[in-house]
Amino acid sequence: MSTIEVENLKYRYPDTTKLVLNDLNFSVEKGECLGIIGENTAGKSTLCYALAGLVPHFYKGAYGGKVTVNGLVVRDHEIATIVENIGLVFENPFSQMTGAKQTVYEEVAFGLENMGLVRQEMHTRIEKYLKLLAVYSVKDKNPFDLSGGQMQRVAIASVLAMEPEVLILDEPTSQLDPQGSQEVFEVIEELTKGGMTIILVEHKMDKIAQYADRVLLLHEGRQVDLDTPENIFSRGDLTDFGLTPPVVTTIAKALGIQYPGTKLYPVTIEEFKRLGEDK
């Protein structure tokens, strides 16, 4: 069994007529990086909702279809238990911290106190997530005293030390500078070697490119396509769904380089030049 698994998923918010998801159906495995991408209508947060269970838990509305993760149906479970296999990042990491604890160590103990860990074990969660994630060293400063990155990074390190199955981020560095935003995709392209598996909403279809296996493409609530990045932004009608492919991709087309004997381009640096070199 896949480790997520998406069934004629369908989503409207109370009050509203429009669907904001339309059918979905697609799978993850275990250890894959799966980027969504698609205009700010497309449904993207809220499909991130429905995966981590605030759909319908937290979110109410009508709901159709089936969200399974790591075998347990969503539906059928309450988010005390869902947050145990799947972790959730928000866009602005403001919303993530608590505002109850003085301290970054304090701040990522507060999910392992909810779940009821042992205190030894905490400890080794918590110092072992703060070195990944390179915050150890503030771990006595206030949350909010830390730069943007800083933040995001704590948030990340708060989900982490519950040790899901699955690791969501919604946009994780759109309200960073573009120090603060490196410094996050250090910590996912960490995780990513590491095996872990990562829905990554993301802006920057450089980054997505970068670091998914597949992407799935949605637009007004519906699936387009759900292929490799290759394929993906290889699409001549990205345009039409408010999207440009990579810079490496764009400048690939204008110079007609591409895989040979295919109709796909180049999306990341490293592909471009070793296509550009054997042409």
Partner chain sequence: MGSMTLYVEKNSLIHHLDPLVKLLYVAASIALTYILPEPLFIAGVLFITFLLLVVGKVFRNSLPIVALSMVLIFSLVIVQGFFHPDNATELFAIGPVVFYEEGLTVALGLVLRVLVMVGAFSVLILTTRPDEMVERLIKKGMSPKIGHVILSVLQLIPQMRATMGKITDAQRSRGMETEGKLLVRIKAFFPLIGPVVLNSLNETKERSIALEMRGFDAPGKKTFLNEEKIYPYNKQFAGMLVIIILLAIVWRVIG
Second form
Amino acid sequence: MSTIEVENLKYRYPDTTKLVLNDLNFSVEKGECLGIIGENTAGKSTLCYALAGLVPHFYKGAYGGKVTVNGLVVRDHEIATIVENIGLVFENPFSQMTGAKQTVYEEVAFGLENMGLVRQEMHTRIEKYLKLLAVYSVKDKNPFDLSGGQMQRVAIASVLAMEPEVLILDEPTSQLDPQGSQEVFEVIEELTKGGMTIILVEHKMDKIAQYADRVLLLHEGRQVDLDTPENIFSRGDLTDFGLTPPVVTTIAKALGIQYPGTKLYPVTIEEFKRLGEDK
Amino acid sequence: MGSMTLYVEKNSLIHHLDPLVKLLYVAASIALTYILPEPLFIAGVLFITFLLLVVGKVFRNSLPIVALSMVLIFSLVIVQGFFHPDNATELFAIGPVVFYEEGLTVALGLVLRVLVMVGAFSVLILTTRPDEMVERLIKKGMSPKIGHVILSVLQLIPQMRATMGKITDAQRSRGMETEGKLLVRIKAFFPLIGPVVLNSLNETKERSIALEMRGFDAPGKKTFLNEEKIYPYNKQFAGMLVIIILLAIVWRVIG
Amino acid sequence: MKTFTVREVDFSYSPIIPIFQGLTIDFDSRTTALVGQNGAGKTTLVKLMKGLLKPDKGELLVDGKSISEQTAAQLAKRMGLVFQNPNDQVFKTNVLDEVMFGPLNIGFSKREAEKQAMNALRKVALESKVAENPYDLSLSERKLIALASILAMDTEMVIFDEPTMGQDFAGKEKIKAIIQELKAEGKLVICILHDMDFAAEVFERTIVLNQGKVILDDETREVFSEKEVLEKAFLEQPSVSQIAHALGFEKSFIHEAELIQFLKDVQRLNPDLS
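Now show the form predicted together with its partner chain, given that the preceding structure was the form predicted on its own.
Complete assembly follows, chain above in first position.
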């Protein structure tokens, strides 16, 4: 069984008439990184909510179909149970600090206290994930005194410390400055290499190309395509969905640099270079 | 950004007290003003409350809170001064507006009572880490959900304060005059309210999503990272407060 | 307005930590991108320029005349500032009233204000939403409404704070078009940006701020060829420059089209490569 299975998922927010998610079907395997792209109204964040159980437990509304995470049917379990299997980090680092704790160290402990872990286990995990996310040096600071990049990494550490099977990152760098984004992407790179199952929503297409094994293309709540980054970004109709491919792919298209015997263009600089030289 | 609480970090006797004892003090001082509603007596409670603020080294921090509640207090005086049903003895008049002794006495009692409430809450809020208080309450069996409602209410004021400046700048940039006469300032206030409230609501919503994602509503038993703190003279203080309340009731019944 | 000058400005929020010491910048008719880390002083600089903050020392001059005596509200007639977060300003219950608020404040008649507002809404392609409540729109649309509410004031200078944040491809294209139109109308355009690709593509001049100091200030192409200096300020080159660099070309590229043309020429000159 796949780690995530989505079958005929449909959803509409309360007091609205339009389906935000319209008949989605896909699965995510263990250790895979799935990229989700689409313009602002495509339904990307709502899909993340549906995977983490916020839809339909926090946001009510009309819900159809089935989402299974780690063997758990999301609709039938409380959010508190679901989040031990799938963690969500979103855009705004500031509002992800619970405000319930005075230090970074305690902030990471918050989720673990709720899980009812024994004290020793908490300390072990907090130290481990603060170090992994390179925020151990600020462990005694007030979370609200950190920079955006540090705050976002504390948010990721807090979620990872609960050791979920899957991590969802919903535009984790869109409110950060270049350095903060870089810091967070370095972490994402580490995690993908370490075999974590990741769902990454991102506007920066070069990052999707770099990290995603497969890409889900959404438009107006519908699933347009689900394929490898090469296949997705080689599509000729991306602008119809409000998207552009990575710059390197645009250049490859203009120069006709393709994978031999296919209609596919390279999506990373390394591949572009390799194909260009072969040619 | 600064921290999101009104709590003032200082080292004082009041800071080291059990949050529950301080909470009991809030309840007791307010109850006292009802049990013995003589202005002189309420003034006594008020004096003790202010004394606690001084001992807690947060008297200055409490002044803005008191000032804010003055608006409420001011309107109480006016309404009671005019309209109290027992009004008989004319005290003084400003133009056609007449103030009566009876109304003003009642108003004075109310003013003192509001000050006691504000003061006692200041003692609690300014000298207690909000997380410590909520953790203490949860350990005593309160539902974590209510705990976090309390926390988010406590965060609301600093949160609004933080967004207020930004919003004022945004409206001034659109040519809204905020400096000058009172009328100008009052007019300038309205374009701020909407964004302040909506921003706070939005942030509260996002933060409650973050809390959900950390499983705060988990049905199982919670554990705590920090070992339980030992509070000095906990029983003595609580006992004293209870005895004072009982004495006051007895006094009221006999006297 | 032909020029805006920041001359020898000192500023600090608290006496211990100075933000600017003797900062001097001349803004002119070139569209200018202002880049740098958070905390570099970009937002503080535009607040000083808008009169929202007052310098401790130094002068701000428009076409050589000091504006130090004017309040932010008075300066609003001449300079518009689009804030990063639209939720910090939107307060009316319909889009048209929201966009008319600024023009009415700076003395437009009701009729003129409405005309200005409709024009501005057309520029951001949201004229169909005039009657809607801004809070029923998406955040990216609300951001464009906030932008329109400044455009409607028809100021001689427009400053944008992070206009592309949270915008998708279509939104960015709209903003790009608006900036070029403002330039064509002879207005001064300054833009705080974290998006280096957008800066490289759209702006004629780029200024890099780092810890309150200007460390680069030149034609955009020149600025983005300074890889080492940018890295010191924790900034990246635009994607196009990075690609060119990875392919081993020394020449500096900032536009997709010029790199493509260059690579095509290379292919043509070395037929054995293709």
